[in-house]
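As a starting point, one isolated chain is supplied in structure tokens, in the form predicted on its own.
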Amino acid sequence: MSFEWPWQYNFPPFFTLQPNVDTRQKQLAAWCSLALSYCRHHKLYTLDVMEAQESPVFNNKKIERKLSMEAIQVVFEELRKKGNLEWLDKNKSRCLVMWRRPEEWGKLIYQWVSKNGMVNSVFTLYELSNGDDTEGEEFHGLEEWMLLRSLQALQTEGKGEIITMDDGKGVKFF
């Protein structure tokens, strides 16, 4: 399946911040949603500023324009303000890029808990992320940092406890 491309993505002003507050903040609001629904459909959790520029959903390569560094940092920001990014180093050079929140993960885990009446079972964190019975689900391939903030959201609503084994951590549902 093939990434569909918004149609402001093929108007050349949408690669040029706008100086109308109003038009700026829904300008803002599609570059965001453009964003989450490119690394949500390409299964990106990190982005490199740098590498960013280049990148199709920054570079419209068949109109030829490309957004600038200093509007992709507004559009960074933007997401970090509303939840959905967090910087990994101090220079803003690289970032978690989170198209769903922990909650959201913790919830679509749980749901497939309960649906596979596996409820008072424990899992080892790859047996969620990788395993067979797991293929096919939206969580299937999380990176582990964003399946154990999920189920650190899980273990607060007390749905599950995080435990350390023998070859890593796990994770016992209740």
Second form
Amino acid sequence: MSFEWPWQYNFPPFFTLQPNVDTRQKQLAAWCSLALSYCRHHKLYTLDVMEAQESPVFNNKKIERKLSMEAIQVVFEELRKKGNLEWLDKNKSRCLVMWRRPEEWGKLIYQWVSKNGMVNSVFTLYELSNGDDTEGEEFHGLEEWMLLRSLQALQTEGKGEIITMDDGKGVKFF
Amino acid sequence: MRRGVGAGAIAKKKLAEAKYKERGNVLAEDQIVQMSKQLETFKSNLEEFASKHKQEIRKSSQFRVQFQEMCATIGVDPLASGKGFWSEMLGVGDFYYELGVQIIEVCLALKHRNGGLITLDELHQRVLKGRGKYAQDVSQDDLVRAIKKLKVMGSGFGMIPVGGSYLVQSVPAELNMDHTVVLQLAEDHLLKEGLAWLDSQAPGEAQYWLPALFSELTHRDVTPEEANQMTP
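What would the structure be for the form predicted together with its partner chain, rather than the form predicted on its own?
Up next: the whole complex, starting with the chain shown before.
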């Protein structure tokens, strides 16, 4: 299924940071939404800022408009404030994109576990993210750092416990 | 008898003049009476015409246009007042009044999306849609007339010529215009009002875009969520 661009994507001024404060708010909200859905569609969990500039999301070649580096930083800062983005380095050149927050992932994983009657079982992280059984689930292919955070969220809720095993980590669900 | 000058001739002349004048007056009076009679006939013919065609006036926009033009030639404005012959006999006023109300409804419903500016085309489409199955034909000419009447009532409505058509403005706002190709508007004002977005990557000078005119939006239905994304 191909990605559906929102109307703003083809609206040239969308790629210019708006001077009017109220308009800018609307604009940023739309950018955040677009960035997150794009990452979600393509299952992107990290973004490199330099690469992002050339990515179709921020660069619409058809209408010859792209977001400036400054504007991209503003959008990313907005995402960070909302809890959907985390910088991996001090220089802000790479970031984690959480188009779904850890709690939300945790919920999905737990639902799958209980639906399949596997509460009280132990899973390795690998089994959860890459096992045959989970193919077709949304969290299949989830990157380890994200998976870990999601399980940590479940742990906080008392729904599981992360355990360390010989060759890696695992989790037991309650 | 010799025609000649002399006191007698002058007197005769004067008498003749007086008689002609009198005759002239009589003739003039005659004409006036004639004219009154004609007007009476005209009026009753018109009334007959009106009641015969009342339905058609409500139904056919083309008929309405021609009717309006006919009235204009005679020097009659059928929408001039709510009372009187025209509106009572024809209900012409009613038709435009109702249309005016519809126009206001459409503009108010979309104001949060386009800031109170709408193209005449889009207004037309939406009014037709709103009229539904029993749709009486409504033309753009009808809309323009109805809007002109709304203007007179001081409701904040106005029309701005753009290209070959109009933008209908339903919110009072000061707009400066340049009649060249597109609407050129006071930078500060439109941006401030949130009616325009700035495009600084346009070749040449910075450009301003009005979401209200963004054709991709006007030609399909916008969800309420999308609508909220456009203007504050």
